[in-house]
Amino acid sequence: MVRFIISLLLLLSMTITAFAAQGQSVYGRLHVANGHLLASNGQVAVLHGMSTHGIQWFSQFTSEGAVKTLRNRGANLLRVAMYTAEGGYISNPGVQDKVFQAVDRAIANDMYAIIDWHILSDSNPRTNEQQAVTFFQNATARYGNNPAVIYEICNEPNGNVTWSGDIKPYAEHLIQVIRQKAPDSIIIVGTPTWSQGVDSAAADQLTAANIMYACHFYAGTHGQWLRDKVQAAENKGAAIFVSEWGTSAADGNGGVFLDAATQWLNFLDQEQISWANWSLCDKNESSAALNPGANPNGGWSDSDLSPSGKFVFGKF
């Protein structure tokens, strides 16, 4: 009987893994061509996963058990959001250790990992540009050209910030820094107006290789007008990565707006655009994937998932 139970558990584990999306061991080194994210064999690669909330607040949900559970539920991507302000890297550089621990765990579970320089209240990426240089020098010294690691250099530029005057020159500088040790890695660049200005980026694209442009949306706030911008940017050859989206309104609350979210995901599937959902935490807000009090060590059943989490986990 014991041998039968062990065999049954092994079969169940293999079945769960089989349903997981293709990871780095299958897709290999990613690259960008003709406006698409491609696997090493030249086929379109699609990544679906979760973004953490601010790692300075919710690093417990990047435990070994949590990341393993996320992978077993079907995700092949973990975005690690390191706020620059609000108690993040600028005032507490040691938070990078939590980022690297989370990235290491994602890699160990055959997932891709996005290292996210999460500007928000600091608005303009040029405000802390030198600190960004230092951080990405540290990150590339550790991971270099690791094919599982993606570098996201400015989460959501906002306020009186323009593509040509602020974001593009910042990106050109950071790309040079990253390319010293990660010559082939995917780099995601944020766009104006909380990463909704993909049209302005597409009209004046960066010349470096393997660059993608961030589009962020929240289903209760952003609708067809933003999908039209994404489509227009793609028509100009820009490669788009939805590195953050939520089922809520833009403030993380309201909803959940599942009909609007379904429209978005149908569009992303049609366009073969990769995405990371906000967010893998138990914060008491509707965009959180986990119910308050969920076990930080993972092992989540559907009863541990919020309405948003049940919807999103069902889409991996």
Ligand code: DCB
Contents of the next structure:
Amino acid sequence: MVRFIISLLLLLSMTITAFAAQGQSVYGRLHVANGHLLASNGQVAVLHGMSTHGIQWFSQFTSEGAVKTLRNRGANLLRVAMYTAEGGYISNPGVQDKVFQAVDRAIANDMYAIIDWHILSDSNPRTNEQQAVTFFQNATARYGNNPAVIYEICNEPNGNVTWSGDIKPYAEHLIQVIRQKAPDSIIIVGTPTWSQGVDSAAADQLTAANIMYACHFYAGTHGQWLRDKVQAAENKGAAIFVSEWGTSAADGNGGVFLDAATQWLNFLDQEQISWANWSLCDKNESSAALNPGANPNGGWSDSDLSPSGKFVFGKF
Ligand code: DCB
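Switching forms now, from the form predicted alone to the form predicted together with the ligand, please provide the structure.
Once more the chain from above appears, this time first in line as the rest of the complex follows.
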């Protein structure tokens, strides 16, 4: 009986160690090996957190108080989504200052930060490739090889865009740019069809080190068929990062689909795949984690959290 209880406790503490939100001070420099994201000590690192909505619209939810609250609720990851179109960097490059401010706050709170070049309506990453080069030169001039910073070079390629013809050559170019100042940082590469085409990336992988491939899902739209694709990609040695997912349908609204989301998170836990949820904002849409009018300075109680936010904040 005593032995049983001891082994139960041991199992419990192992589970907690495996899934607790360890900060950068514990995990240290991340690297990719054998299709997994690993901490500096070689154990699997699991990052759980939130993506901002478009930083050109919702930077107020990356205030010092907001980021601290996110950390206190257990997140160890903040993804900063900088749209390229829709009033983002292409028409307003000054928006990068909002990105850097948010990233600085994540680092100050012992979190990892993803800098996301959020292509969407500009579906092909090659469309604004030169601007991407400039932006990532700026970002790496500021953060370089900082172990807390992860570079995501193309959110969701979509439309008539292929892995081998468009995304892979774009990635090879941007990796070479980023590597000049950030030789070891993790780089996440988006995949075709709104980052669901992990199969085409896995079939024709990049040869650079410390590369991960994005899989994005929305629980009301994408189900078992996409988990099967992730599993198959992992079986080919591709490292997967769910850098964006929602409890809603793919348009960011509808639902929320919490049973389907639970199935997804169980799968991600089992595979020890890291994730960031869309999104940390108070927009009147079901994927938003905060209720409309939530305080930008953080300190949110459960009544400030939307049904999606309550669910997701309970999973960090
Ligand atoms: C992705 C985008 C993200 C988008 C969410 C939800 O797009 F990365 O930018 O966010 O998923 O659609 C939404 C916001 C809205 C905003 C809109 C446009 O929640 O408030 O108005 O962006 O800026 C996806 C993901 C998957 C699919 C389609 C889209 N899909 N999409 O599988 O069909 O068309 O935006």
